[in-house]
Amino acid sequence: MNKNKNLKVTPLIGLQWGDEGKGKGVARIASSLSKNDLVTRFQGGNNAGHTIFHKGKSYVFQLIPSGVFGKVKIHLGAGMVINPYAFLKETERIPEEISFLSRLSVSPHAVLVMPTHLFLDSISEKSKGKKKIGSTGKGISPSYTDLVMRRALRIGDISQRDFKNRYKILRDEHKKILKNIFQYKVSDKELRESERNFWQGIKFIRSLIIKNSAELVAETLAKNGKVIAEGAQGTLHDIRFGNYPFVTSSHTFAGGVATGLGIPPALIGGSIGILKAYSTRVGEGPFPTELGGEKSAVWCRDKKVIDEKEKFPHPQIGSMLNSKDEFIQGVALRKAGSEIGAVTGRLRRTGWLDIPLVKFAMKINNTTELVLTKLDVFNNFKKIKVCTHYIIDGKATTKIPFDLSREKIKCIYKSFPIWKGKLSDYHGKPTRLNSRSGELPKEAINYIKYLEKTLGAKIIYVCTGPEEHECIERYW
């Protein structure tokens, strides 16, 4: 497939639970490729919310590759889900001077997302009550289970003539399956609005180019172009090696970009890592280091952010960053960072970095590089932490068990002291990590500098506010 033998497709995973700031990073990256290189989506689907702004507007991309701004061909992969209609207004958001759709293309292997989708991820979510998992509800799982299912109509079939009735025969089971083991009935009235949005998205798919992945992936490298598989969600979702079962419903690691484009294993090299400068997670699952323990849980899990306001109508930020209360810290820091779900609008939970999280997800993912997001977010603190180790069963150990969610564990933190001064007045200067040279304050430069040394890796890009150039690019 590939002439160039030393060309590998490069995975971007996000080394966290998702909202790392993969965007970001791919249309940082993608902003020096030329219209020979490709962005592709390999997993997932409009449960994604990838945020990029461009021109000073925000932009959040649920199913278009974050390089839609740049010049390189964007392609969403076999290994995706897609909702056509959504998939049509995310297209209608993007500036008329942008010219993109004759630089996308649909993989036919790609699994479509039908209206009775959502009614079964939103019903079944509900049915389990307490237990649920905290599914974005955008009908992911009941999408990827019709796959394994061997019963999925995927975008390749909408040129068959028969691709009508099979819609209408697997519809019909997914609202057998509605009322007989959820006692939910659909009307025609919930169904008739959604099903004219589906057959308009699928009106636009069919205007698309539809390219199979392999050969797409094959064509780019052969004439030297440069791949970037960006991933969507977080390795701690991975539906097999994250935190089960709060997870999503496909693989979101490294080892699913072979998978999700149908490329050999061999084509994949080392991987890009984003990690955030603390941790945040949406929806239920484990937390070692959340600021505010099961309060914080149970206040993002039940709360809106109307809530929050209402709670913490006009916060000091600072005072709150350095409360000895950490729910306090935590609300502060999910204020200072803006941590609220880009596709789900639910308040994130906050914590510190957990180091024996992220060397778990680089191993698997073969992290060769790394990108650091939202480090300005620390502005106002005294002093931060990281998780170094976890004390389980009152031993030390930076090995991850099994079941996270099963074992008690305590964190040991290591402190670091904050800089002062904005990291906002650094964007744009590439840096060498010299305290000397004054290109960054001693402080961050210390705190960079302990994570390569302890992730084992070097940290490329070091992101200091939301914009695609608010980024501190690393030399050598």
Ligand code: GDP
The other form holds:
Amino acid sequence: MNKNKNLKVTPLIGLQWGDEGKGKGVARIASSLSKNDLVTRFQGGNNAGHTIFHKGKSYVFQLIPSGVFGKVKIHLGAGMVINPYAFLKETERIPEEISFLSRLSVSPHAVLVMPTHLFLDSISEKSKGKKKIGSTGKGISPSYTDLVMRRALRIGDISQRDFKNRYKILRDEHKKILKNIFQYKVSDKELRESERNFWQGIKFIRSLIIKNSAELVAETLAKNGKVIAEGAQGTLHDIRFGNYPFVTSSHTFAGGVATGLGIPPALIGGSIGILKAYSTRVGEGPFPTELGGEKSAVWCRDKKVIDEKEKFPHPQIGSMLNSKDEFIQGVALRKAGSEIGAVTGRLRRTGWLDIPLVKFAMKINNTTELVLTKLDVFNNFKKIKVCTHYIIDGKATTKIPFDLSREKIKCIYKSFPIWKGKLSDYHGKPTRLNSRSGELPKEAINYIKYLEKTLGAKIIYVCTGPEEHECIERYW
Ligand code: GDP
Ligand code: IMO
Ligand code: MG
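Having seen the form predicted alone, I'd like the form predicted together with guanosine-5'-diphosphate now, please.
Entire complex below, previous chain first.
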């Protein structure tokens, strides 16, 4: 992070369709921060799945900010939707030796995800048939809907005397919608268990520090502390500027930091963009550079990890990575990058990096620095591609059209040769978190320099593996 950003909030945002490696990026940056600094989420809920490899073990955080293993303060911000039981369970997975409760706080403005929100999410998704969004089914959209309808229950309501009563009124309203609109009757048994969990989660939240996001940010900045606003999902999932309607229900880009924490836009500095060396997308929606196009989209919608394992056993991967059949190459990229949904276990669709979309994302986020992740996944490829332009109405452009659907767009690609062997053969295994000793093959440096020049931002870290230490600080 630039030193001159000290008095501003730094958004850390995924520049694609989520799963870019935000968890790893935040954990890496937070490891050098102190107890006066803050990592806060500002939107989304447990639809997110941020993976961190800590001391040889993999953790997936959905609500808790990815600074949890450091010394920093961590906060669940006002713009979030919080499932109390999921929150409780997530804290129970944190190893005992990590003391975090005194560093953790929650905004009173964040919305509660109720058990009936989960029913509403899955039933309304089912009712869409082929037009489904591919929601994670975590109740995100119905929770934000209640916020917009001005009837949501929020964390601050928990301590009010009429909370239980308000809960029952809203729950019964949801049941009516389920019955009358979707012809779905929630069975008492089904609801009883999830409500028991919900109240257990509420009890847990009552024991936590409830703190206004804006005040916490102001206090931190006043003491010269750094503030990282950890985005969830990707910029292209933004409710307004993403590929609507195949989006989530919050503002995922840096614009959401002001409304999600209640701070003046002037307090927001340049953002750090997390950029995966290729593209993935889970769920439905346009994906111009998808390897295998429609065939891949259908395969990932209909098949499970086990189906793919049976049809394409791992030993075939070397030849598959360089297959002339793009669908096969996409399968191999998915295997090489372990591109399986961290929350839902779905197959992530795979494709090449899309420069026009990334440029758009960087523009609306004011991205000044980049973290490039998963470069090691290109090991064993002979060459990879990048979409540099679209051809729309016969002309090459980097402008993003309103309609991104496959029939409307053709991509122009540039190829890059790939190194021989593995990236780790060149830099060894860095053992220190701050390792600057790495070497990268010239092909990797060419790719990195091309991205920096084309995107107009400096890559501050290059990540070369899932583990905490597998990140090389830019040194050349
Ligand atoms: P997030 O939602 O943006 O935090 O990303 P996810 O955790 O959903 O997905 C990223 C996946 O890639 C996780 O399994 C990470 O452990 C893994 N990962 C992150 N960085 C790297 C990297 O540089 N190389 C490899 N091979 N895996 C990585
Ligand atoms: P992280 O933070 C990737 C996708 C879903 C679906 C759409 C809407 O781990 O990057 P929702 O449940 O929000 O109503 O689903 O958004 N989606 C994600 N895709 N990474 C995520 O989070 C996502 N969160 C939601 O697959 O297409
Ligand atoms: Mg994820």
